[in-house]
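Okay, so here's just one chain, in structure tokens, the form predicted alone.
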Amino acid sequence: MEPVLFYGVPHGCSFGSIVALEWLGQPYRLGRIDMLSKPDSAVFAKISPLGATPALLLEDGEPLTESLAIMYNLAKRDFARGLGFSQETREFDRLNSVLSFLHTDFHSAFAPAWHAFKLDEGAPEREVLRATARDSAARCYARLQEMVDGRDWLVGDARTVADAYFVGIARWGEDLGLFDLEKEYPRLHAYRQKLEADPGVIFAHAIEDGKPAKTSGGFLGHVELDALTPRLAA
């Protein structure tokens, strides 16, 4: 029985779980949520008590949430592909240390500004909450800029899951308005384009706008949660 992730929409982080899961290629099915209506799902509740994505129903029917998790599952299921590290090794605790940088601080700062998104346009806290988002999210890209300046890969010498989690977010500076990435933080514009331009992330923007996509990995399809009762009760 394969691994069914649950990713939300629109543009949640869950995108970077569907990008190492294409990097991964090994078999995986999907479960779409719309995270503006909030599914009133008893067997999502199952899956994620809180309602979030991304969520991980796992082969034996165990759910696991949260990013962080859900990419060291991924990341060990074959480390001949290079999406994560032995955890004894010294890379491993490099991308710790990102994947916790990337889940909390970056993750986290733009959290204002996804609080004004649901405002009237005149709400008088609308550019105060604005402001906040950009100031703390400005200091997540200039470590994020320095992070890559000299490396083609935010850890080790090729792409980890640390690079998947990072190109889901990152477009969050501009889908909100706060940044103009290419003329403020240049090469982390390229480093992004370059990601962008990755199969495994052109099938993820496609999956996530309901269009066709081809994927390069081990993708079976969609699943309905009302399909996965009995896999649950298991």
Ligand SMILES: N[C@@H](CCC(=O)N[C@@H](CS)C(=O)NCC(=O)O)C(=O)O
Contents of the next structure:
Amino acid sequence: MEPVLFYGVPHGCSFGSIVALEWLGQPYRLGRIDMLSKPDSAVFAKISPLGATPALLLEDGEPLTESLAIMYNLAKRDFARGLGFSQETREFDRLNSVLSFLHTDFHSAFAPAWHAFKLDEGAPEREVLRATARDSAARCYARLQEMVDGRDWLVGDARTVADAYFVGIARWGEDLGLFDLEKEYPRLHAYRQKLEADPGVIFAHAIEDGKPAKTSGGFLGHVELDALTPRLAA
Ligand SMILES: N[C@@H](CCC(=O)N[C@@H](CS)C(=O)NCC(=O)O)C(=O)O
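Next block: the form predicted in complex with this ligand, after the form predicted alone:
Below is the whole assembly, all chains and molecules, this chain first.
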């Protein structure tokens, strides 16, 4: 059976994995996880021991966690699609560098603000956490704006999994009310707008929002966790 990607709502970093699956164009299914009311499910605990999304259930029943591992797994399924590169190449090093930056610096920068988001409005530490996130994320937005200057894509000459991962994280600055990207980082904002117009990105938004979603890839529908029990490797 085709792979199943578990994505998290609201607005998880798993967004990028949905986009990458659409760009890959091969058959896949999705499983929806509400991250605010995590499922009490032995099946999901087996698929994602830390309860995080994304998690990809592979064809043979083995789960693969961690965005970067999932991105590389998807990219290597068809290098002709140009979503990634084989490991001996210089392009692979560049992609690895950008993805690592997006994950360890950019994604992590927002962690204090997500923590603040879950606290009560009046919690005293809220503003300190938000300011900490803003400081770190500002450095990353500035760096990303430099990276896309004069370039069509983050890595190489075509869209890659780095662009897919980027577009899922870059929205957090506005989601959390920390930045006005159009005003503060206009060139990066324009780059993001270009990605937002992509059919795979539009599809991923519709999926997250629970709206009718038109696949331009190989989406075959959602699966329920319990239906996967027979498929999990022993
Ligand atoms: N290291 C993991 C982190 C994934 C992650 O932070 N996922 C968040 C959503 S963006 C999540 O599932 N949070 C809920 C939780 O961990 O309880 C990865 O890169 O895949």
